[in-house]
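To begin, one chain is listed below as structure tokens, in the form predicted alone.
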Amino acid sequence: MADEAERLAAIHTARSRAVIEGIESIDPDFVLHLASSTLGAVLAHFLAGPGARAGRTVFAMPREEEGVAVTCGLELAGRRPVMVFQDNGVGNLLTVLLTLPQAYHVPLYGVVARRGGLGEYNSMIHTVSERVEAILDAAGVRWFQLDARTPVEAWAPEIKRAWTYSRTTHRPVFTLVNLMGG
């Protein structure tokens, strides 16, 4: 059991470096977050370590849709915003992302750490987790995956990617990263 732990805990690292690594390729001025246990190592970067540095401010969003729309007026304003948060708050933010960033095509980036799936402790973590792909979908948004079928050195490069894919399209994108193990 101390075997599985321990090899699951070195994924969890190798997979947040990569994810740090990718959004400081980017190089954001903001960096906009909700708290996350499973996010606990790419936040701890940005808000106390290296990654908490002059001419970027990072700051917790009160909810994602929230999130949604301070991050537009970020991109409005000629500004380099991502935002980091959980998969199950997709449901919240679908109706400002599809009546602002994707209605006006405003380039919106996020970086969505999955939950769910083998290994999850929280239950009620499945209902939403479980369907966020199909979600995005119905809306139209689009998203890439990271998880164990992509190899953890092209993590970062992907994440790179998908930002500027959000650029290209002038519409938000997501990058689904799963920390966990799956």
The other form holds:
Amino acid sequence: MADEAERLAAIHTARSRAVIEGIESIDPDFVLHLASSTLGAVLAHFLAGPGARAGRTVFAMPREEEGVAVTCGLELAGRRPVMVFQDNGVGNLLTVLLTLPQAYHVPLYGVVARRGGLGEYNSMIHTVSERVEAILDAAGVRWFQLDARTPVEAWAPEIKRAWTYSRTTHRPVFTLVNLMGG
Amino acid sequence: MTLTRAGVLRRIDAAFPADPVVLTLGGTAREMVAVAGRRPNHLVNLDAMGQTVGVALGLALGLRGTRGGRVVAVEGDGSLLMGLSVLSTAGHLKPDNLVVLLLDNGVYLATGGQPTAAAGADLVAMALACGWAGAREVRTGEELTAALDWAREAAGPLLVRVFVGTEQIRTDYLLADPAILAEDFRRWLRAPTGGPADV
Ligand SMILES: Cc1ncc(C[n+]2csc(CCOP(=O)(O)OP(=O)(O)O)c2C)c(N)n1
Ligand SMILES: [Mg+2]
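Other form of same protein, the form predicted together with its partner chain, not the form predicted alone:
Once more the chain from above appears, this time first in line as the rest of the complex follows.
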């Protein structure tokens, strides 16, 4: 049991570092976040660690939907925003995704932490999280997944590529990252 | 005499001819086009209810320091109430260039005039309590003149709650392609032209 907990903690640390590296490679000037315990290490980097730096604004969006609207404005102003939030918020943002960035062809990028898979400790979050791929697919919103199937060394470049892809294709793109066991 | 929305929109266009203006959905955007024409500095939110101020907040944060002037959101009471959390975000981040002009007719006019919950809500007090730099109410033409002068000069974020009637002017539907609206607006932001003479 202790071994398993340590193994999961090591996975979480390595993947959190990879996500930080990936987001830093985008060099965002705005980081909008909605807290998640899974994202604790990533958010700590941007809120109080080396990622909290002059010229970068890091702030909480009270709701994912509002974050999309603000991010759209930042993108229209020519800035480099990145959204960071947890996958059970995806249900909160479909209408705004489809009526703003998707419709207006505004690039928008977010890193979304997966929940509810192997290693999950919460007994009900999977009710939303397991449907996130299906929800995004049904909405026609493009996403990429990073989990145990992708070597952790490949995560940071994949995150940067997904950000670039949102620019290339003029629409919202998300990277779903599993920081837990699966 | 109660202010009319179309009359107030005409005044807003005259007050901010060369600043980015985000127009909320429904009759507000359509009436602005009817009274002022399609302006390059106007970005129309066609249907993202609740998000007009959020988009303007992002623009204000993004343009702060790179471009003088203001970023104006023209919002409705129903739409503001749908995304009310933005008051706290803007109050926290305090972009000094953000101006929200709330056209409060007390109803969801675009969908038939069903009452909103705005009547019992002190939205000026809410904005101030959230940390906005200034907020005030407007009921008359003189108050509107003073408020628009103030909104052009005072440090933001500023909220002006303008009480308007439910009278509407006849307009065509706005059938613009949103991708083109966004690109036109971006192009204007890159090379701003200003003033009524440009249109
Ligand atoms: C998510 C969502 N729900 C409902 C609507 C329908 N709708 C369009 S405009 C509108 C009324 C907006 O009210 P308000 O902001 O007060 O503007 P007004 O019509 O009074 O000018 C509504 C309910 C919508 N566009 N989006
Ligand atoms: Mg209304």
